[in-house]
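What follows is one chain in structure tokens, specifically the form predicted on its own.
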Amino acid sequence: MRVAVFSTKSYDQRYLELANALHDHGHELTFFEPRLLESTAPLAAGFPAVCAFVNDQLGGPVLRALHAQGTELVALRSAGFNHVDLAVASELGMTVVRVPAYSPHAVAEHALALVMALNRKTFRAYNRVREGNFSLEGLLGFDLHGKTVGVIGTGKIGLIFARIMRGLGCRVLAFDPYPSPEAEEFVTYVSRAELFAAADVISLHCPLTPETHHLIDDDTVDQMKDGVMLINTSRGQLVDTRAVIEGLKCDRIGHLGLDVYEEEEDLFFQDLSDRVIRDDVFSRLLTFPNVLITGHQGFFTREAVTSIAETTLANVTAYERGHGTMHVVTADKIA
């Protein structure tokens, strides 16, 4: 099958076309390097399915541009689908396909690297040392051991993460309108004011939905602990930058680490270290000595990127074939 890849990587092309060839999918894969929009949608004119990423853009109006052009497939080689109008989609007959589970590992053992960056303060020590600077002042953490951590989200990354907080020592609660049966062997569920009362540190582990979008918000940040450690790789949206940025200036919010923001599409995935940010929320962000941002890389590692590339490509195979797992999500049904 050809298949238009957009949002393309050196390690994208490295990992689809290892996957293509070891798994004997015979698929044409051409990559292009632009995001997925209106103004690129050409570029997959004639092209039976498109490959897209988180921040490519599946609105209404490209899934018309693309479906008038021959596409029938979207293969998005991410777990998350927010980024795509499933009503249009479902109205044009084009199928979605996404790729439910990767490595839950690498997103939950990021979230940790983050949490321990920020307590013990490492990005800003190793900066000190290289400079000669061996002080110790303004490098004071604290023990995790004992902390009371709160998970938001308890699904396969949720698990893993307060199954780690957990060994460290840590008293685990939990939200998640879904409790899981597992995970009641190891964690406390609470209500979301409990919650955010009484956790050290929170972990935000939840997908985005119209009832999470801004779960993080003036409201929320008022009912949290002072000095309290708050973490998100899920996704961006589940965060008023804003409100953390009110949060962080009143002391409320002490430690602040993101893999994921609000706005990101127009920054993450790219170089842009020759050129000036125009996002003066963003810009503010990183005047903080307390703030931690990484850029989408939580679920950066071999295996992930590996499993990504082989059900992505299954995917697009059981379409082709007919038969076989294909991993559909439509308006009311997720596989």
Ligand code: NAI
Contents of the next structure:
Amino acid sequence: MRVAVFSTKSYDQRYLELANALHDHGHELTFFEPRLLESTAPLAAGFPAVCAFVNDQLGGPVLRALHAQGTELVALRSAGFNHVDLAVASELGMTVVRVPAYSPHAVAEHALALVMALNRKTFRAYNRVREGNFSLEGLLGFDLHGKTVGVIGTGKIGLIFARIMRGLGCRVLAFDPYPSPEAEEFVTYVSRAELFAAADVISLHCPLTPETHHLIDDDTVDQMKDGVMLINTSRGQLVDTRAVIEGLKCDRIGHLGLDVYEEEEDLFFQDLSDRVIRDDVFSRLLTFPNVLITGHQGFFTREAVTSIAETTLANVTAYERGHGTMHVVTADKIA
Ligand code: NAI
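The block above covers the form predicted on its own; next, return the form predicted together with the ligand.
Next comes the full complex, this chain leading.
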């Protein structure tokens, strides 16, 4: 199938080409660097399939533009599909497929990396030692062993993160409207309010839905323990950034680790080191010594990138051969 691949980075091209050759898919892949937006949609004219990533725009106007140009399949290189207007896709008869799981370990391990780095301040120690400053002032951490960790969302990633934290000797509390029987063996399900009140570390692993939008706001920050560590590797809009800045300013939040940010689409996945960052809220976050931000790299391991490429192309092949059932997402059904 002819596939227009948007938001292409060198690694997308390399791994998609490898998977295409290795599994004899025979797709004709055309790589475009720009993000998919209304203004870039014309690049996909005549392509029956479009391949998109997390910060591509797939709202109604873009879907209508793609459809008018002959696109019938949208193949997401992501698990999350909150950026796709599924109602419009179904009205237009377009199929949307995704990669439901690539490496939940990659994201869970990145959440752990944020916890560890924030606690022992390794990112600050690294700079100090390089400048010949061996002072330990300000680097005091705490033992994770014996602490209470709150996991919000115990799906594939949350469950692995919970296991890791149990392995470190933490008590793990969890909140999920659909508790996992597997998790019940080693986590204690509690209400959200109980979790906020008891956890020393809170990690978000639920999807972005209307219900979870700004799950962390002024009210929930107020319910947290003083000095809590908050980690978000899920979706930026789970957190009201202004509320966590207030929480940091009054020491309610003692550490903040983010791999996602609510306005990340104009920042992440590109080199802006020569430009002025115009997002004042993001710039304020960067001024705190106890905030560690990574640019949506939780998924970025060799294993995950290989799996994303393989599943994406297998989805396209299944669609092409009329086995259109592979990992299709519709407004009322998720595979
Ligand atoms: P999953 O679908 O396996 O698990 C999500 C869990 O959240 C489910 O158990 C569900 O019941 C629960 N949930 C739903 N609504 C909830 C609510 N209101 N409160 C608490 N829990 C709720 O998803 P998976 O694979 O574990 O991924 C979790 C999230 O991680 C994804 O939605 C995505 O946003 C994010 N992600 C981030 C990546 C990164 O690179 N940083 C990469 C991949 C995923």
